[in-house]
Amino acid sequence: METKKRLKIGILTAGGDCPGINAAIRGVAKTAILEYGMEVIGISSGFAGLINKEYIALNETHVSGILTLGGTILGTSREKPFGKKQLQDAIDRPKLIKEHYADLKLDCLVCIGGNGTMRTAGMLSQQGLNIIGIPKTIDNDVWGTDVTFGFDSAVNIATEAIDRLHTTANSHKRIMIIEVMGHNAGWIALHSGIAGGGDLILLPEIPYQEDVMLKYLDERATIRKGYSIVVVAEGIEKPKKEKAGEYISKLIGDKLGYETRVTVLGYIQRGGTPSPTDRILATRYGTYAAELISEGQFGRMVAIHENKITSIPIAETEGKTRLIPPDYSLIAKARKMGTCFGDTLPTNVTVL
């Protein structure tokens, strides 16, 4: 009787940290040991440790307790192999990765990332390494999933800083305005300002009006309230090397004279606890990025679509970025109860 060969695998976390990556190291490695009887080697800082040869033996006992933790155990970095920089000094580094890989005996390497990380594991699945991905990020643009983990983390830390902002704007009287993160996506300031009742959000997908958005403010500040919370995604439009937050208010102050406040909330978005729903969806794709490393379905990226797992071709993402559609349901939600996106005034607003 022919005995089936134990597979060993590779798992690395490249790219920014967000809330639930060791919930998804977690969700791979229990499933991959307990379920499957694999080997896990854990790759140290990102696709670095590839190339250093840098990486730990995983056991159950490694992955327990870190449900809850924020970051990641094994250590991420900006690497990129295939990046112009990279391919043009001394170091093949796709070459070394390649030979790691193979001297390690890995089945297959898990990489848990977001838009850039796809992208290099969709070149390295090109060279013929296994390759699962497992897409992360707090800005919820990587393209073919619904949503990433780590994302709604960041929504509910926003969330509540705005809810902190409304009291100080309406005690002062102030235009109170946030920058959240997001890169070129909208996806974080739409959800927060939402949740935490911001009245104008100013996203990269809605081209804003300066006229617009100033008759806005203006308008709630002497006819219907002495205060306003903006909420702004740092990828909006606005001139090089200005901070998004810091722009809208100059405009607000040089255009209406009124007194505002900018809060950049930063890097207090990507790091802590994960939220419950973070560590959920982190578990899922985890258990099924192992379930398809046994099934021998490689080069596919873990995605979720209407709340089912599922996986995509990993080489489908590049070059793609998921930005909040024109006719996405909750933008048209929150224009009936009056907030503003910096292009039309809500009917309910008088012009002055």
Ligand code: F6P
Contents of the next structure:
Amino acid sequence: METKKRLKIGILTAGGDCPGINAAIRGVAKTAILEYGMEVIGISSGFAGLINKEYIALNETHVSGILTLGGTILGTSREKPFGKKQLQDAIDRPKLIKEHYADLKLDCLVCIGGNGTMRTAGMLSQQGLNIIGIPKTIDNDVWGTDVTFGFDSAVNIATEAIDRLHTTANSHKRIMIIEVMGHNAGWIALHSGIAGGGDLILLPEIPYQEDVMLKYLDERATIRKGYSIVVVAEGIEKPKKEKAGEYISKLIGDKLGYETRVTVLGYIQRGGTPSPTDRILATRYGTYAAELISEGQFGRMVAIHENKITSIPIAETEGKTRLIPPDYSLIAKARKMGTCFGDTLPTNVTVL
Ligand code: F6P
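The form predicted in complex with this ligand is what I need now, so please give it after the form predicted alone.
Starting with the chain above, the whole complex follows.
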């Protein structure tokens, strides 16, 4: 009877780190090794590791005890082998990647990353490498899946911060502005803003009007509560050199004269142990990636559609970003409770 070839896979993690990456690595590697008898190679620092031949053999010991560990045991980078600048310089990165993939005798390369990573992975797939993509980012903006791991952890962190801002805002009767990450999408701002009881939530997907925003805050200050919580996504419309939170704070301070303070949550949203939700999602993605490889299904990104695990052709993600749809039900519900998104005054707010 013909013995089945022992498959050999490489795993790399690229782009911004986030809680849950190690859970995904563990999901892929343990399933590959224990269920399918595969050989697993860990590639350091994203695509840079494949270019510079920085890899280690991963066995079950390497990936035990990492489920709850933040960051990535493999390290990451934002190396863009097909970037405009990179393609102009002397080093042919895509060629080195293909050569080293062949030297390693890999049967598949698992790329754990966000939009940029999926773009690179898709191009390598078009150039003949067997690729599986696993969508990760706190931004939750990878096209083709309902949710990325990292997002739930970031929302938990941001929500806890907003909860804490309520007490100090109330004590000083101040307008507290918190800037959260999300790149060009507002998913973290929306979900943490709702979970944290934000009064004004500014999203890149909903262009705000200065006068509406100011009227809303002025009305709250004079008629309702003596303080407000403003949740600002870092990617909102603002002058290039300005930081989102500082810009909004200055606008409010200068135009309304109220006391404001800014908190930029920054990299805290990407640190620490993954939430249980992210651990489960990352594990689902990782184990399913190993399944697809065992079935010889390549050129795909694992995904969740209405809580069902599935996969899509990785080529479909090319150049796309998943932004909050205009008819997203959570926004409509929040508006009904008097939350303002800066575009129109809530109906229950009387214009002074
Ligand atoms: O993509 C995740 C993210 O944290 C974004 O939310 C943020 O804008 C960006 O990475 C920061 O990039 P860097 O880690 O290169 O500073």
